[in-house]
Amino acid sequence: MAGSADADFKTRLQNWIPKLVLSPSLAMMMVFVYGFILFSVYLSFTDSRILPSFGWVGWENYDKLWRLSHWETSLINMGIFAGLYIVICTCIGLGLAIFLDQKIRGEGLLRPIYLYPMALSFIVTGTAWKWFLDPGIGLENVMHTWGWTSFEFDWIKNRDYAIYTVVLAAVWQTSGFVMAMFLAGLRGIDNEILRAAQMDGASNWNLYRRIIIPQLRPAFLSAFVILSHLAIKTFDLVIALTGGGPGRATELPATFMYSYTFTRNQMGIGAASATIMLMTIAAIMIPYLYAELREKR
């Protein structure tokens, strides 16, 4: 009887120890992540300015937000940036994955090279690309030094092209990560299916178009979700690379939120923009998570 009680106690203890170990981290996450998310949503309905306040104004901040030309500019820039960023990263990542999937010599060396940029922070990436693209010290200056005096590459200073420099830097940093996702998907495809298709006379083009690419649908979906999330919350890359300029040529919703919250002392409007960003990310993530859960059942 005593032995049975001891065994039950040990079983309960083994079940409770992981919960006890994780509970402080879980509690801190609930307070400092989800708690502050809810607090930010609440602030978007108040008259908060320099500091949080509790004067309820309802939807007034959202109404003011959608009347601001700066917010419209940030959304247009986001559309350009996110569209190019997602498409180019996906194409480059898929191309690199197909290239490495050919079992080429030196694959073990190339994979870390492609993945290395993702190990850098966006601040480092932005600073490095700022030096590279600066006409005074970067690529244009080097070309002039080598004698090609007619060469011009001043996108980072040009209001019409500055947003594309942000795309360049972001694509350079993230393409290797997308490549790794597609490569994992390619390595997970059943070789027997491919051999059967080849025996039936399928060309390499038809093999990829009809069999391989369709089976990479989960990788495409994961890449889209991750890249969309990164695009919406892009902040430090822009701050390091262009500072949101020239003018507002590279301002994105995240930089808009920071500017109105901490520079213009319009915390209510800043919180409203942050809430819209949160809802946009949720609109992408929730269907994805729901589909994943349904697939596992």
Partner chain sequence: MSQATQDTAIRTGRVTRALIYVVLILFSLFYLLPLYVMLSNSVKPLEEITGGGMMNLPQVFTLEPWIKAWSSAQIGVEPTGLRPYFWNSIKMVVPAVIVSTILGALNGYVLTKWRFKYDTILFGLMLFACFIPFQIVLIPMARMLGLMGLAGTTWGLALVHVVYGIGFTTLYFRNYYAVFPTELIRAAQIDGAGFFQIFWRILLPSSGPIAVVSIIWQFTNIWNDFLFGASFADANSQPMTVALNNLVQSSTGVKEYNVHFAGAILAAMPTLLVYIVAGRYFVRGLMAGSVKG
Second form
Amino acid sequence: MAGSADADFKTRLQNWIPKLVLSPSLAMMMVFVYGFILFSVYLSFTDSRILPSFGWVGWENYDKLWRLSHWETSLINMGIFAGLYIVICTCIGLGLAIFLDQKIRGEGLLRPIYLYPMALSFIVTGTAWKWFLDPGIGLENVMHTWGWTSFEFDWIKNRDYAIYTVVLAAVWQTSGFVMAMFLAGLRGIDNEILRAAQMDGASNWNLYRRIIIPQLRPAFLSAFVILSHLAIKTFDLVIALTGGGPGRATELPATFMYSYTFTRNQMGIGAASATIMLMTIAAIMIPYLYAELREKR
Amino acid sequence: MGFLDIDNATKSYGAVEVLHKVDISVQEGEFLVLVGPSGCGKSTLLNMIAGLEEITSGEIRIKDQVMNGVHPSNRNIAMVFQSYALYPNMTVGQNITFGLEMHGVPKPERDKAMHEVATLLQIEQLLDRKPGQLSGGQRQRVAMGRALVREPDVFLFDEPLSNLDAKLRVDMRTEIKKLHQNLGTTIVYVTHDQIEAMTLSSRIAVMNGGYVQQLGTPQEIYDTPANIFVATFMGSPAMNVMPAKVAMLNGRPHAEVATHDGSMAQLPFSQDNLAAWDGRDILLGIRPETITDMDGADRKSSNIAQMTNRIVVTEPAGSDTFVSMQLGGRDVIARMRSDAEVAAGQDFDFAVNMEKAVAFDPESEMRIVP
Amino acid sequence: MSQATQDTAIRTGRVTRALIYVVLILFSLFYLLPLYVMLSNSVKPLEEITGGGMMNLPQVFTLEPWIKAWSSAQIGVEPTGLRPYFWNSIKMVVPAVIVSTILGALNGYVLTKWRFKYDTILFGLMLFACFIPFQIVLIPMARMLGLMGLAGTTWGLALVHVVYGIGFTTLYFRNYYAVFPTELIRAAQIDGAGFFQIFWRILLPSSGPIAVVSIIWQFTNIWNDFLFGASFADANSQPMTVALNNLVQSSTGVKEYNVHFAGAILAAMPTLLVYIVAGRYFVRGLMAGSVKG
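Please supply the coordinates for the form predicted together with its partner chain, as a counterpart to the form predicted alone shown previously.
Below is the entire complex, every chain and molecule, led by the chain shown above.
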């Protein structure tokens, strides 16, 4: 659209309006996202306790953070949780997608069943699994009542195994989504390539291993990015399922941040933990977004 | 001053200049075609005339009024797009009158104009349908109706026939030509199809790489191309261009060209000033239809040269037979009559109409002008 | 993904196919299990559950847990059931969905049809905002809401959700409008239509599908949110998810599991209903921007 100095009124107006329309959203972004990020990061370098305070303390909060066993626990838990969550979701998602892709009757029924958990709040999911896994009234108790009295399944109350219950509930919620992504990827593969490979004598196993799965690389990447970002943000599920317990057995960085900021009145440390969460996500998201946007232009 | 003046128009995107000082003066009622390969700048130029793209330097004037910076809707132009760009959620009638509606024309007048145009284009029965229910040809007519109803000073067409199949394309081409004849409107038409350019235009601007390679009537472009690009772009099959040497024989400049076995054919030029090129290399341009058999040669020509050469491939196409041979080390095509007695591998006596031959400077690629 | 069966060149033997069906059905049982548990246990008297009957069908059918969950269960200090908090969620969700969808549509329109320098970078900034861990904005947002006088109100929550939802809605509309023919916009410009006229008369009427996707996605996400509700709402304005969590976590007295399950289904019902009715659009929302190509 013309915009030179001698543009007529209508042209000039039409040049300004789009930018005006975009500006409220941009302003909101700048203030509520990036401004707030800067604020929180700044707070992590201050002596804030209950309320924000602006006394500079340098790296002190971060020093304290890394020496806190709670933080260390939350990181270890995050490692276990994220690792298992991403790998299991990917495997289940890929497997279900490949199976569903085999001209299955009733696919129209199965797919929505696999996906519906995504429509639920993590609180609902946590609540459902919480009582199901409770040894007092849940699966263990049911098995005992059915006669299998030696059955044990008290992971959710067990300090060493509780984190795996979180993995279980999280996988239940999200694996359908991963399946949907892989299914879409599979359906985008050109059938002619498959026929050519079959003429070359490839078995189904080889077909999948050497040709189809490599072509799913974009889906793998997307799945990894989305799952890892969900993993880092996991908060609601833990609160509902275990409350962070037993003890600190299912503490994650998100729950750590919340408790230190709002319950333990250690806002500076809380802000520091949030900053670290942000850095981790940024390290994954920024390269991914950059690559995606460069092509989208 | 013309009706539409494109005065040294230049377009740059940042540091990259994509249109270089285009200078064309269009008279009222002319049908100007901008033709060239993809990326040559023809659509950019059209968008600049429309006001959809900003002009970097130079001026565009319609009826002597400078249009730089004027909003497209204030330029009194109308445009037919390649995809027709019909508003999918509106009926044909609403599509046609949308522009009038935006300009504040009251409903009774809008409807009157709509019916006039619909009658002219024979689309009255389609007025209540939506674009999705129309065929390609019908959509084209609606798009033209939308443009006509504005009674603009200049009509702009952006490759309107590219989306049609071959037969429909020929039919619609004729319709556009008839419309121009009946209404006498000024048209700027962009296409990459050189047949459309030749058949529709009163003048052609051949473009390449952001430059106007040549501006002229179809006949001028075809018979006297300014350079090799124009020569090979216009005409199908393309003009044969081959290396040759100028030699004087009997006081007349000839083109010396190697045939299939290395022996030289001597083809006399009608263009006398080529004598100054004696002994130098040139590029010789001969159109396929000027190479025929002796019986089929143009009887009105005063310069038919005979040449014997070996036929490599024959391609009978029904209306003609295309014959290929080696000349000057290049594959050269001749368009013969369909009943010419030719066979692959045969040594044949060709007749070359040297009155139509052109010579190019091999370094500048420009035609050597008589 | 809308075809019931799909043409693939792969052929499988009968034993393999039988195995595939078995696995698929087993997994569907896995996914349906918690739903079954919630539904069946929400209509049982408490003794059946505590007596080891969690997986059984109800022997005695009672709607009492549902009534209790809705209107009389103890949430925090008030025995009001989930009803008032349901309405809190509605009051929060409806304005947030409407505003964020409209803004997303306008933003997508600007970013695709009215290009200008740096617009891709600006889009990238908006997109990145979708993925930040919201912990990083909790503290300043709490302060800001206080300053604006919106602390502890559903309007405050609505504002929060608008701000953090715009990135997604803009993404959806932007991708949708990117493949919308630009020639239509140009034709409309030549016809004399301005920015808003083009949006209103030409783009919006063709935006049905993506508007539904955006609305469904926003509704689901905002309704299901917990973190913002827990951080910025007070006892009166908290949304249903926070109230549900309070209900379940109450450690005093007898744990009424059947009431908890009924409450969970009540909280899940709106989004589940949306999923059942418009699942196709739900899937499209999930896919948008996450799979290449």
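Note that the rigid core is defined as the largest set of C-alphas that superpose within 1.5 Å between two forms. Here the structure is a predicted model, which is why all the values come from computation and not from measurement. Positions refer to the first chain, counted from 1.
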CA of Ala282, rigid core aligned, shift of 2 Å or more between the two forms: no
Core-aligned CA displacement of Val31 at least 2 Å between the two forms: yes
